[in-house]
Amino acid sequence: MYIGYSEAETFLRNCEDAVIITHQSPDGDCIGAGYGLKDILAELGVRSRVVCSDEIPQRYSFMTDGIENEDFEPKTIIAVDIADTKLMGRYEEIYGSKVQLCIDHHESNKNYAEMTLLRPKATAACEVIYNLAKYMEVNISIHCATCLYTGIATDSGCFKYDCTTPRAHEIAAEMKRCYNEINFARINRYMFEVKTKGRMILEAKFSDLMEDYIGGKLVIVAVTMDMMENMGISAPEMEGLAPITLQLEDTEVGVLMREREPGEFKCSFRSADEINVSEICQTLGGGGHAKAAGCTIKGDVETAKAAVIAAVEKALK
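Where the form is predicted in complex with another copy of the chain, what structure does this chain have on its own?
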């Protein structure tokens, strides 16, 4: 059932001993939403703990350090920033069918919870939770604001992407007026600027592998299993690299092709602006969003590239 802020308030004010589930492969928005909501529940006198199927990366420790995830037999199950129970990882089996409240911003939300507070136009789950806290007139602590800012900054690419709502900017303005103690620039540095040495070297290698087609409108980075072995790159290290295919000026579509099994390429498409890559991927048996989509192509690297080039060429016409 889809609900509004009023029903969500009633639920939160009357719940007890809550588990807050965040999605696997956690990011700044689900961690921020989980720990931000935990702070709000604490203001209401409700015990809670945040759970995540995967280990939370070190870079998010400023949100989790010193926060006690209380131990209790849960009476309330809440999911944040989770569109589908599949994304709960090992918690799907335990809690997937028992979620009472889901707070989310994904249009693709499967409506799996008893009650879903869905705001599909919001930049981030953290934007929804900030609005809810304001609606409820609860105190937003410094730690809570830090978490919610981080989520909004994460999902908007630091206010860079199309999905950045006016409200996201308004919330950032309100926070900057209210919380002098928060070092927003440091959060942004850790979320958007720093990388590990390994990642830096990997990105440098990727620059060498960029090939441009169709007058520079298409950039492909294709990595075979042999290449990964020769360069000493593991599959998880390749996660999140697709956006760098868009960094050249003229590029409209960037594609990262990774050989996952011999003769099978996992292709991640990114659109710089107007081209709908979801439509392109559908012609190749895949799908996704307008600006980020994917598909799997079978064949050797040259055959797979040719298929990508042909599909993009058609879309550009």
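Pass me the form predicted on its own as well; I've looked at the form predicted in complex with another copy of the chain already.
Excluded here are partners and other molecules; the one chain stands alone.
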């Protein structure tokens, strides 16, 4: 059932002992949404803990360090930035059928929760949570603001992607005015400029890994587990690389394929202009946004590539 801010406020003010689920392969938005909501619940006197199927990358430690995840038997299950229970990873079996509230911004949301606060035009889940906190007139702490800003900044590509709303700029301006203690420049530097040595090596090889299909309209970069091992890079270092697949002129769809397990590829799609990659990914069992979406394909690298090519070719026609 889709709900508005009023129903979400009523639920949060009356909930107890909440588990907040974030998606596997965590990014700035899901981490920021999870820990930002945790802060809001603390203001309401509600105990909560944030869970993620995968380890949270070190680069996001400024949001997670020193935050206590209390141990309790959960009475409330909340999902943030999760369009489909499949994205919960190992927590799908535990909590997938028990989610009472989902706060999300993906147009492909499966409406799996008892209640869903969905704003598909929002830049990020963190934008939705910030607006909810303002609606509720709850105090937004410095840590909470840091988390929510990070989510908005990362999902908008530092405010340059098409998904960036006027409200995202307004929130950033409000935070700049109200939170002088937050070093926004430092957050942006670590989110968008600082890279590990492994990431630099991979980016240097990126042009060699680009393969173009369908007359150059589709670019695929496939990275296998063996390649990652040889280059000395880890899965978290792959985050944020997908947009580079669109840098080749005339490309309409770019896809970064990363082998997550032997014979299983996480595919991140990006659209340069008119093509709705969320619709393409839904045909492959995934989903997301019109300009940024993803799916998982099982098989060897050539099988996975063939599936991507066929799906994109059908969409282009």
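Residues that one form lacks are left out of the comparison. Numbering follows the first chain given and starts at 1. Keep in mind that this is a model prediction, so the values were computed, not measured. Under this definition, the rigid core comprises the largest set of C-alpha atoms superposing within 1.5 Å between the forms.
Taking the list A204, S108, G240, G157 and the motion between the two forms, the hinge point where C-alphas stop fitting one rigid part best and start fitting the other is A204. Of the two rigid parts, the smaller turns 30 degrees against the larger between the two forms, judged by C-alpha superposition. CA movement of G215 between the two forms equals 10.1 Å, with the two forms superposed on the rigid core.
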